[in-house]
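Only one chain is given next, in structure tokens, and it is the form predicted on its own.
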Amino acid sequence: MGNGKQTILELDRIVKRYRTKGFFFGAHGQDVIALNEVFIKILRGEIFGLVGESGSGKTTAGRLIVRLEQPDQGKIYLDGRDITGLKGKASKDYSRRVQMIFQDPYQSLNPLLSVFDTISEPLIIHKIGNAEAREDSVWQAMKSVGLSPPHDFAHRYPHQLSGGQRQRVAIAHAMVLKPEFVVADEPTSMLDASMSAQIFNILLEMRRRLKVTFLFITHSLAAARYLCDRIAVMYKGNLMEIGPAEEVLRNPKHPYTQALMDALPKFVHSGGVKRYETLLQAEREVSGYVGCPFFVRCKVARAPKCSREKPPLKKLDDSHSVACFYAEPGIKTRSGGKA
């Protein structure tokens, strides 16, 4: 990357499949590929965004990183060490170093535990400090997420908190262990814009103060632009584009990324004319194609190449890579813009 930062976490050709259920007695389900040979390197200290629609595989990647599930193929490395088969003490140590902030705090928080008990629970599980030291850590964690004065919130339960307060508790629960890497899975999707901005600023402050690295999972390009250093755009389990957040969103190269940008109101000109127009009105009817995963929706695609070959993720420059045969400088899309 040319910035001197070291890789902290690496997904190396990760594949994850799920088997769907058959609809009739005796019927066999089909494999759905949630992640298709995903390769990502995340640098220490950065906020790296995974962006895409629902079903793109973003959350699956996060769940694999925190070891809630295991990949079917490929390896995950933390500081160069393969973590996919960790057991015992090594597994527990990894869970201390890598934490997750879930999308729905009401579902992720135990309704029977008070705020204080919720935040102190990880310290007890990992046997960190004595009772006095744990109490100090909980007060500090609560203050750091804006639950202040902490004594006003310590003995409340999740149902007694607002959505924003519950998410702050969830963040404190994840950060009280002072992890090195945190997966934040759509942490503001259930909050309004004002509260979302406050949560973003808490994450930015955590990164600055604790030097923690974040994987930020989101469907919001605006959130990714505000928060992330680099982003990867995903579609149906495949990496479409990866690069610095500002560059990718100012000058998207993949037709799918361009379609996402067209979906933002500010990129629509008067009269409803879109900037890129890379999305077909109706999907192509094809069967058994093995080419680009975006082929059936892509106006830029050209048969037979795009229908028969899957484009590799190739570098356009030192920091920006795209999985598209036609994402080269100087090559025009059918809509007349840059691919």
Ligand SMILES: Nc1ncnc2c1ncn2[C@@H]1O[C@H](COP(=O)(O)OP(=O)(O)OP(=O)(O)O)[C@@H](O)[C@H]1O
Contents of the next structure:
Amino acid sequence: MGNGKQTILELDRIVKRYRTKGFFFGAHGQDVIALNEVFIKILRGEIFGLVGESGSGKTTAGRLIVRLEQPDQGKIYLDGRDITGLKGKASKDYSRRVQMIFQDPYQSLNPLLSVFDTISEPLIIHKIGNAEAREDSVWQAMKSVGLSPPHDFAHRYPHQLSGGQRQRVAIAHAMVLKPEFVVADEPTSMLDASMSAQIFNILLEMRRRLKVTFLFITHSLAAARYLCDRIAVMYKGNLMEIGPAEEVLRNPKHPYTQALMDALPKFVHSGGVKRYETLLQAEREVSGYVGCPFFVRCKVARAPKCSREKPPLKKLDDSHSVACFYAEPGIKTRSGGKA
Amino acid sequence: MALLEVEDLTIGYQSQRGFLKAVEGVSFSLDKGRSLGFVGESGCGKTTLGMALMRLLPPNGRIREGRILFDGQDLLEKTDEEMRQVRWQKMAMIFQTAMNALNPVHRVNDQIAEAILTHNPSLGKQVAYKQVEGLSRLVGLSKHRLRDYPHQYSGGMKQRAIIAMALACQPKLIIADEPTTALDVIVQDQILEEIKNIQKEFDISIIFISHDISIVADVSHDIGIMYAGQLVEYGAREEVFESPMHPYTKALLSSYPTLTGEKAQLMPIPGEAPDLIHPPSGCRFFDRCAGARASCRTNPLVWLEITPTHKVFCYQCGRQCGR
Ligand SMILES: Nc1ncnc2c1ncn2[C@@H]1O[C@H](COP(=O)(O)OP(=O)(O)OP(=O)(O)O)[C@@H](O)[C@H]1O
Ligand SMILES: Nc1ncnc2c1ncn2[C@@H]1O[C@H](COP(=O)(O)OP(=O)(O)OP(=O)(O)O)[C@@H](O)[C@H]1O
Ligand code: SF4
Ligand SMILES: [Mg+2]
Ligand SMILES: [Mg+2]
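Counterpart to the form predicted on its own, namely the form predicted together with this ligand:
Next comes the full complex, and the chain you just saw is listed first.
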């Protein structure tokens, strides 16, 4: 992927299914395919964005990476090493190097632990340093996320903090082990614009100073543009488009990405007068088809091909790939709208 | 003539530490068929304002001062019984927690029909159920799904059903509090489109509340920026966006990432909003304002009219204009 950068983490054709209880679907239940042959290589030092609507599989990808769950198929590699069977010391070592920040700061913190105890907990679990060195690390982590002066916050409990402050504690908790790879799952979706901006800037600063690699999960295209070097657009567990953030968002090639761009609130984002109009008003009525995941809503679709075959991810150029039969490099996508 | 005129409204909550002034001295007016959006960060008083207009404040909430003139009538003079005639019939609200507002044990069409019949019992069941179908078409809800229960709906469908309920009595005013915040962009876009279409078709007035400035801008003719319980800037959408005056509005606008134009460094607003039980004197944004001077603390603030359709509540803005 150019620049001579090394892959730090690789998802290799990952499949993850969940069996749901039969509620509406009949007694046997039905599989939800949360991730369907997802293939992503994340480069050392980049902020890689995973964007998509609710239920597209973003959190599932994060949970697999931090080994809260196992894939049904496929492999995950860190620095080229398969992480599936890690045990004992190797497993512990992995959990130090790879951390996750969760979406909801109200639920991810233990209400019974003070800020200091929350942030020092990982150091104790991993038996890092003596008491003094640990205290030092905690102060440093707190300062780096803007919880300062640290002694003002150290002895507070989660309920004595604002949402933004809680999320900063959660970030400090993830960062205190100096991980190399951090999954940040919608870390600001519960926060105000100004607090989100603070958190974004903290993440950028960590990447700059500590060279951490981030997988940043979001449903906000604007946030992805601000933070990410590259992004992948997911839809119902499938990777639809992947490439440099600026390129994908300025020149989206997949009809689904284009539909997302069309749906942005008009007045503020009206700079992109370009309208793609790739979304069908009414969904197609189809059952049990095996084709493109977006076929049901895609206006660009052509009948037998898109409903029978799943489009593979194909390269448009060195860095930009799209899973659609009819996305062509160079060919201008429909740009209706005003002249 | 204005459909709604709010004068000097001050609303607060009794709390353990004292009286919390959630909204203070807010005035605005809204014409028939126009939409007005309120934006501001969490806790600035948006929901409180909406609830007060409906006279649905919780028991510890109180309107301390001001007037609410709606359709020529003073709402604060009305008895609870009289208010029930206005609420839902003439003004309806879509709540921030709307997703849970549907009754889980009744079919969606029964719930909407009941809303119609409660306020217009003489209609008769048949007519009411016909109207439900009309409403569902209007909000883009498939007629075939009307006999479902709420848990069988997606978030977007629930939100459409709630909008249909709000429209059931053909109100003159709808107050929508974060109606799309929990939804995906594509569904959000469809619902905002429905809201705009319905507004045009029936000439309804809308008050739209959100912390997301891009959504508010999408649906509102006029915009009010709120900070710590006060309105600090008010005007036509284009003017507020293209020439924001209040330092808070400017700061707010530069804390949102954008998708167009150059990628600029985001500038979070330093510090925190003031305590609303003991609010500071002078400008409430003082502690966080880059352009503040000592005089902002000591001098009484007045509204400065920049154009007939744009005004700002900032001492320094006034000075710079030489007034
Ligand atoms: N434990 C589980 N059991 C059953 N289904 C699950 C489970 N976890 C996730 N799923 C399903 O897997 C799919 C992907 O879910 P996931 O949480 O990864 O989506 P997401 O992209 O993170 O969505 P959101 O933006 O709402 O957080 C969804 O259909 C979800 O319902
Ligand atoms: N029932 C209540 N009792 C005491 N204080 C309350 C009550 N409801 C709200 N408040 C306080 O009043 C202020 C305004 O709250 P309000 O809910 O109106 O804000 P908002 O602008 O709607 O915020 P958000 O964007 O988070 O919904 C806040 O400081 C809040 O803590
Ligand atoms: S492959 Fe076909 S259905 Fe899928 S996005 Fe492309 S055109 Fe649409
Ligand atoms: Mg998720
Ligand atoms: Mg609110």
